[in-house]
Amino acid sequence: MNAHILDYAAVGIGPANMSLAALAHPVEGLRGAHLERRESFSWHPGLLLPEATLQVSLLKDLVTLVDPTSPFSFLSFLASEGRLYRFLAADFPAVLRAEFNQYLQWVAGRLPSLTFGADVHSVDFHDGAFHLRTGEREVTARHLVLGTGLTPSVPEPFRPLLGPTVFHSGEFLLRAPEVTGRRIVVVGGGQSGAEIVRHLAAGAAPESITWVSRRSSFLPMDDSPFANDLYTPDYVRRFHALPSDHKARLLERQKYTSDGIDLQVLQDIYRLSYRDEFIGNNPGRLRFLADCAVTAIEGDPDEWKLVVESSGPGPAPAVLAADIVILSTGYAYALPDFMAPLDARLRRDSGMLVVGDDFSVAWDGPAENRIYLQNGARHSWGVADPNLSLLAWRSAVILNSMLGETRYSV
């Protein structure tokens, strides 16, 4: 092999890339680069709430599952940083996302293969090998490794309104909005918008915080044992192998499995709005509509006008005045641009990428080249794909795919 041509290149350092980079440390003679457009990690900075936590159990970290003697450990991040008996006695319900963030902080400090400041603006195939080229240089690998993440879902009316007033939930805590006395539409029922609202409830500064969500009502997360063995490789296999019509409808029922909302959460928001009515004596200020979608915005940053539909049989529709507006409405997967050379040669089905056994996507390229999909596949790989649970275990599977062995046991 050309001693240029590295055995593979990841872009995106994210929980994914980053999980692969750990497990491919100990690895002799592999060489790997990993590539991220921001100068610096952080993960989802716009959401790090002081009280937000994790919704899965601290084991699901970076290695654990699959290795759980690893120095790259959660655990072994608490005991570097002196503080594991102190977590101990804490004896918190779940790990803070703050913490986490300071452990994945941790890791990518001390992986070598990682490079940030480094916008990969194309991808190329040719002469055996992927060419990916960044503003200051060319990377040649023999695999690719696609873990750029989810990209936020804007519904149609709000993109041309984006900006200080009218923003998706990622960016909260980026644009620290001045809430104070200040009317505030929360859009979407999920996790972060329940994040939102429980945190400037708390902080009693707006004059109104009204959630609105199309599900039936704010629902928890199914925490289930049997609803956690579908975040088991077992699982996920047996899901992979089914017809893709069957697969649809099963993400649909096993939704909120991963979808729903912590029931801390939910209780805390409860409890917040009691104070309000009862003790406060500032009934109204929390304003809950569930089973109702927003169908327009119209308005200027002085103020918004939302029009609000119920989803089922119900009054007219309403109309709630807002000076900022929220938008708790998910993610999705969308190739990056970067991957535009590639993308007629990339496998789909009804417009969905095709994604193997081993997290590859079918294209028309030679075998022995492949590119492999973090985080992209819910759609073949189940709920879990973007959930942490499974992190380990998938970059544990890529990586014994990149070496044609059984490095560790999946």
Ligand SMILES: Cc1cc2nc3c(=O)[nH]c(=O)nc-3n(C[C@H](O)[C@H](O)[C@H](O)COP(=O)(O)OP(=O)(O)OC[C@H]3O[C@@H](n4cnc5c(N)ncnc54)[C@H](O)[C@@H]3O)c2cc1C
Contents of the next structure:
Amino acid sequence: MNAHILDYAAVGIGPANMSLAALAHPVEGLRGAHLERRESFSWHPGLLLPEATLQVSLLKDLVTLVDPTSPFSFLSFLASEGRLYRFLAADFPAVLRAEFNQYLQWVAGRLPSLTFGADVHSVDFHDGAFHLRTGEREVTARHLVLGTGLTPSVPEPFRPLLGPTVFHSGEFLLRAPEVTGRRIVVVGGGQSGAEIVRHLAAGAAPESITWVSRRSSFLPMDDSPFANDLYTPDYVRRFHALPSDHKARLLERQKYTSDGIDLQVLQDIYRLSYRDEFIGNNPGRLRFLADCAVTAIEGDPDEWKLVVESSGPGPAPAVLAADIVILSTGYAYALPDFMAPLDARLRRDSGMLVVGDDFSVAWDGPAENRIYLQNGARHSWGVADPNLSLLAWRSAVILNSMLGETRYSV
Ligand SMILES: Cc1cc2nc3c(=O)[nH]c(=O)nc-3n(C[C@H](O)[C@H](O)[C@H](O)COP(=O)(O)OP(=O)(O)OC[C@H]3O[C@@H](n4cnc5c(N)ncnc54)[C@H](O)[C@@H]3O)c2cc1C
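Could you present the same protein in the form predicted in complex with this ligand, rather than the form predicted on its own shown above?
Starting with the chain above, the whole complex follows.
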């Protein structure tokens, strides 16, 4: 193999590809490059609210479930920063997301294979290797690992209006809207919407906060033991082997094991609403519209008018006036634009990428050159795919496949 051809090039440095880099680090002779467009690591910075917590155990870090002895674990981070005893004494019910972000930044600073400020804008395959181009350099590698994360979903009616007063929840802290005296509508009844509602409701500033959800109620995440069993290697392997139509049915049924709202956040919101109504003398400041869909938006940045269709029994206004509209409407996987030259060579089933046992995408290129997919295969691997739970395990599966040996027990 040509000396300048790396073993692999990984695009995107979120937790998924950082886990791969951390587990690859001790593997002698393995040469990989990790490329990230951001100038430095930050974990969903637009939603890094100070009170937000992880929805999973701290053991579901970048490495621990595959290699508890790794120096890149969350516990190693706490120890290295001299906080182990204080962390124990603080006894947080869940790890603060801001602290997990510090951990991820700490790991990022210790892995020489990571390059920030490298936006991959094209990739091609020839002469037995993938050729990736960023603004400044070309990287050539035998395998490609896609870890570019999910893309914010914005429903059609809002798309032409995106800007300072209508935006996706992922931009909340980056937009930092002035909320004092404003009427705010949060669209979407999942975890991001809940976190933003809690954050806004805890302050006195907004005139009103209306939370609209299509769901029949503001539904909790099922975090019970049998639901958590769906987030294990054993289960996802069995899921992966099922026919696609069966998988689609299960995904719908298992939705609330990850897409529901953390119970603590729901309790906080309910108590804030109670406080407004009975103690703070501010009844009606917080409004909850379940079973409602926003079907259209009219007006201009001086005043938006949202057309609401209700399918439930509760009273709901037909039109909602708003100064700021926050779209907590989720995320979906989209193949990154730089893959356009290879797109037609990837195999699909009913429009979805075919992803194998080792997380490689079926394609018409040589079998010794693989395209691995991190966090893009929910349709194929199940509800755990976008989650932190199996991050380390999936990276270990990919590494074993690249190495052609069982370096990590999976
Ligand atoms: C606010 C929030 C909180 C979450 N909290 C939890 C939780 O508590 N527990 C849990 O299990 N899951 C959680 N998740 C889900 C999931 O764990 C995270 O989304 C996680 O960040 C996914 O990691 P990733 O590496 O796949 O993608 P991302 O973290 O999205 O990283 C992808 C990276 O790729 C980069 N990139 C994209 N295109 C290019 C390109 N062309 N060139 C170079 N770089 C590129 C992006 O800049 C980005 O940094 C959360 C999700 C969100 C949105």
